[in-house]
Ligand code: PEP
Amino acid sequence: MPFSKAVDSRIILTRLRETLAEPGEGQERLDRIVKLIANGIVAEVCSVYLRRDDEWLELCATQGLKPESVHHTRLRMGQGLVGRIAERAEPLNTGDAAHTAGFRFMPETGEEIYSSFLGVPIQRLGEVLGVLVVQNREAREYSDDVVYALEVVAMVIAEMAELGAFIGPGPMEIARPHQGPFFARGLVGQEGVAEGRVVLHEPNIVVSQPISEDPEEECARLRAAITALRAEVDEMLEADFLTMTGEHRDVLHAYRMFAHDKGWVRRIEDSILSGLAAEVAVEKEQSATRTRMSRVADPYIRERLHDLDDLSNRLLRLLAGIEPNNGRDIPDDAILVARNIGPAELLDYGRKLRGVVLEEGSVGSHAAIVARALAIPLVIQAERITREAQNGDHILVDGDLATVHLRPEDSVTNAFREKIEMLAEAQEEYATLRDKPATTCDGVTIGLHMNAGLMADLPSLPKCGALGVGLFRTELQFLIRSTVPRRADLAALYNRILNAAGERPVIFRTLDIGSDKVLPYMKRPEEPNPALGWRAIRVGLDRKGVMRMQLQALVRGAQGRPLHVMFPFVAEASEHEAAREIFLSVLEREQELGHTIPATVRIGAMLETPSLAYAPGRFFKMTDFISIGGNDLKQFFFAADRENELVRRRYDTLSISFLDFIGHIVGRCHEHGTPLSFCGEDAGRPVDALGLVATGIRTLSMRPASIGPVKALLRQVDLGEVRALIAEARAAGTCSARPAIEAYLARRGIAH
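In the form predicted alone, the structure of this chain alone:
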């Protein structure tokens, strides 16, 4: 049977709209659709395969194949031509199906007599929901018109599937979207557990009428939305705070270029003229963009595709007349779900959130930094969560295990609530220790301090029992703004922080940017390995004006009180010496200007590179204190990127080699009388903290919620016994002391 070279998708969509308006359950509706498509494209076979789950596709309707194969023929993702289309999210067009790479013979379908094969993914916003296939006996490839028409029809089927148009009893229950449980495993962004209801950062727009009755009217709607979109971008570019040059402005210029790209707009208009509603036409182009993003390795090109994807989201909101969620009207048990989010946007939601789940993000991203500061459980890189989640869905977030349960079954919910209750009971027990010292059974007292990054963190200081703030991250005030903060504003902030801390000391870490922390108004150099590049004190010494401004703000904010400042990522003694000289010159100048200078000043350094452990003795004599930055030091010691899931868990803090290295640092500091502390995630893990303390660390700084568990454990152990266990493990040639320490705690009946 011949098939048409030129197919008018508008005719097929008009008939499809009439078919969808007819009464009937999901199976009847799908059966009518495949028959309609087969007739419209002049194909002998038309079939629809739908996703059953993450792994399987099921033949759910066909015109031309054996009817008994419906709901019995299944293919894995990647298996056969259909599975290949679903896996790659791209069409497959061949005149000789049986001899095409990946072909799988399914005898129950009777398809062996058909040579020509065309399949297109049924996808929505980059998520493949199924595959639409047409076949003919005659051996020839389908024309571009047929391919395009089938893609347009597939978009409508995807929208109807999202609306639940194909739900029915029995086998067609698989067409029920967003109903069953969904589980995602990601990465730990911030520890903690939370139960609540989903709040989507980006609204999920579902189009009830995906087929347009008046293409000209839809094009007019699109043009109006495009005009509004371009005005938004132009407004961002014309804002006073972006008049300076820099990477942020360059990015916005690229953003503006995409918004004015005629090819992008023309492709959307072509889809509208083929019969799609404007929103569906935008989604069709957005799906193509997301498919391209999944295949691009180059980070620059991926970033530009992200820009295009974000523009599509903005355009969809304008077409639908929906404002983005800004955190004003959210439920008390809100858990935010987003593809990604900036630090300022997350701060808009603030402590109203119980948890955050991101489909993207990194351990060191701005969002992760803010989540830690707000003590909000955060799971990052949770695949497909934005596709599956709906506003109001019941959700469980376990930041300790990096797992997310969406619409969980009762058994999962009950087990999760038991964990929350146990944690709450433990917190009550820890509260009783708040005013007691972290003194071990053999009389060694450990100083426990908290990490902070926002003014909102300071109320936790007396509540958690911390002796002070061992690390205040000053970069957050720079990251959440579009311009360099004013010195007077920073001085006022630092003054409020010291007021809130009262008599407890606060150690301010100077601006730690670079690597994964990028200021929007500072041009970022192209670096093959940013973690080992231009960052932290290196930026400060090259941009002395910014460093001086921040140090002036710290001096003025102290208003005569003691001031503790440390410089991050010091790799050589000369760097610390240069930064110290700048600070002393600032103090001298402030005194000359008649400003009140701090009663005492202590200038410290963060030891985050192995090189500094072997610095000359004059460094240890010169610096007033040293804080080991455990997160960076461990990744450099083991040459294992802490954001790379393939390697970051391979290496253990309680490795004998790492503990011996920490012991070396302890010895150097003891030799010169230099106060030493350990700051980082491992300081807040009770067993890891015990190993560090047994190695000689006497001050730890951690997130507020970890102080109770660490103190409770330390008060039940004998450090002499733990030191002996580590020595035995070392003598036996064991790689890690963890098994021995955990066995010791188990024998003593000490929970950890």
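Starting from the form predicted alone above, please write out the structure of the form predicted in complex with the ligand.
Below you will find a single chain and nothing else.
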């Protein structure tokens, strides 16, 4: 009855430590290890399969199978029992291997005589690096004891693999995780390209001694770290309560709950008692959490598992005595790599970053908004990047194509540098246009303004040649804090912004929250469809206090200068009337209080819902200006969620239907003499901007980096000709004017 014999993983690990300390190349080491495990577990076979690449697993060492199969037997991920273990990242224990679903007969190994099979993933932080297998002739399942021991041993093998302990010449070159080139394709968070060195937001902790010599002492170390962790979480909660600068309370409460979870701590202790170092024991738990995370679809449970994962990272840092990366000591060419990051943390790194790569994140996330404000390339949802990247790795980020090259080959780097050079040349050319107007060949001048959301954006204003700030998104100041900002702080900020803008006008958009922009400190109802829910002006009109406070701050910040304010997401004339009334009453009150009133006040509305395009004439007369929020307007026009990758690119801004709708708005504004601009992201895409301008838009507001390209294009085109092309496309029943406009630009040799 060999399998139910109690197996003491501590004995195996002690021997393993001795074996690992002996000199030798990777292959020799691995050969010794499989022998040692086979003896320790009383198995007739012990084999290690390592990942050759994303697709293949290779038999790298065996005790018991035919030696000639080593480095010849390969299995795809998901193929055979070994491939299934790797794919599912979970053990497989069977007394009848040949009849277990997925079994694949590999004659070269001679394994047909072994009925029982136990395989466990060799994994580190949720990443499967290989599979460890034991086999016996007798048809019997292995005991839980053996499964656990093998898992513990697999943890050590994973740590050793990470340290490069199995690297060797020839076929063992494969045992080199995270050394070769790695490529990831994610989603565009923010355009632009950057080359630099990886800075991991959460430092990767590599344990040099994965087996502990003294489990009791190791447990004491864990207990001390847990105590420190609990104190840290309590402190965070207290700070959040008292100084209002901490993190979101729900998250903190979840942290606290996990930090006090006895089951979690006990499982880590058990692993330590079985011979693992404390850090590796925490990682073992973390691997299990990450495997669960990859399977859970429920967003709430995923979030909680993320909290647990974050907590494990904190615990690891405490054990290793490493400070979290706070952005202070980072190199000049830093590219931040993180699983996800909050807006405030990203702002802490600030201008020192050249780019950001996130494993998660969404287009509309606050981090993406900040990256946009910082004008640095951002690639989101880059799979496995935090596991692959090591601090200091060479990295290329292409925010235009949403690609990331880690530790790239020279040929890739060279091609990338050529692209950077070409873009730099184009930038130089744009710089020469800075003080020139955006006037088309047929003499139509377009006003190009920039979008902003941070004080840090303002230096771009003179540099990019924008005429002013056409959209200042004020919500960022609310999003990056844990409580409502104070009126005096806001007034001071608005004042600094107006000072920095000088003569150029700034249009402040009042707080646009809800939908994707959720304030951590504001209680919100659960909404089935937040994009269509309680957001923007709807919140402002229902919570007048915050709206009045912000308007007061704007009035005080202006210090007598002209003030331009617009309300977001107005769907009906009555909403604009009500908001305008509030503003006028604030002005009156401010005057009574003795504050200086702005020299002029212009109150505008954002047109982001189709309904407003059909508002009664009195709305167009009453509002001082209208700005089309194309991001939202397009999502509602086509009923296509702007954040849903499955649909967000499906409909074209240059579709005749959308352009005709824009034309309708242009017509209504013209009829009533209402100034009109367009400030969605499409304004910054040169060809889209051309389509909008040909439809009658005369003012565009965009991210600063787009002003040059849009201006360069507009200065080379004849609007009359483009208008004719659109009319032809319409008459021909073509869906989109884009092919015709692209062909026109190509004929004229106009690059874009």
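Residue numbers count along the first chain shown, from 1. Only the largest set of C-alpha atoms that superpose within 1.5 Å between the two forms is called the rigid core. The shown structure was predicted, so the numbers you read here are calculated from the model rather than taken from an experiment.
Engineer: Quick check: residue 262 between these two forms - does its CA shift reach 2 Å or more after fitting the rigid core?
Structural biologist: Where the cores coincide, residue 262 shows only a C-alpha shift between these two forms that is less than 2 Å.
Engineer: Tell me, please, whether between these two forms the C-alpha of residue 380 is shifted by 2 Å or more, with the rigid core used for superposition.
Structural biologist: For residue 380, whose C-alpha is compared between these two forms after core superposition, the shift is less than 2 Å.
Engineer: Given a core-based superposition, decide whether the C-alpha of residue 413 shifts by 2 Å or more between these two forms.
Structural biologist: Shift of 2 Å or more: no.
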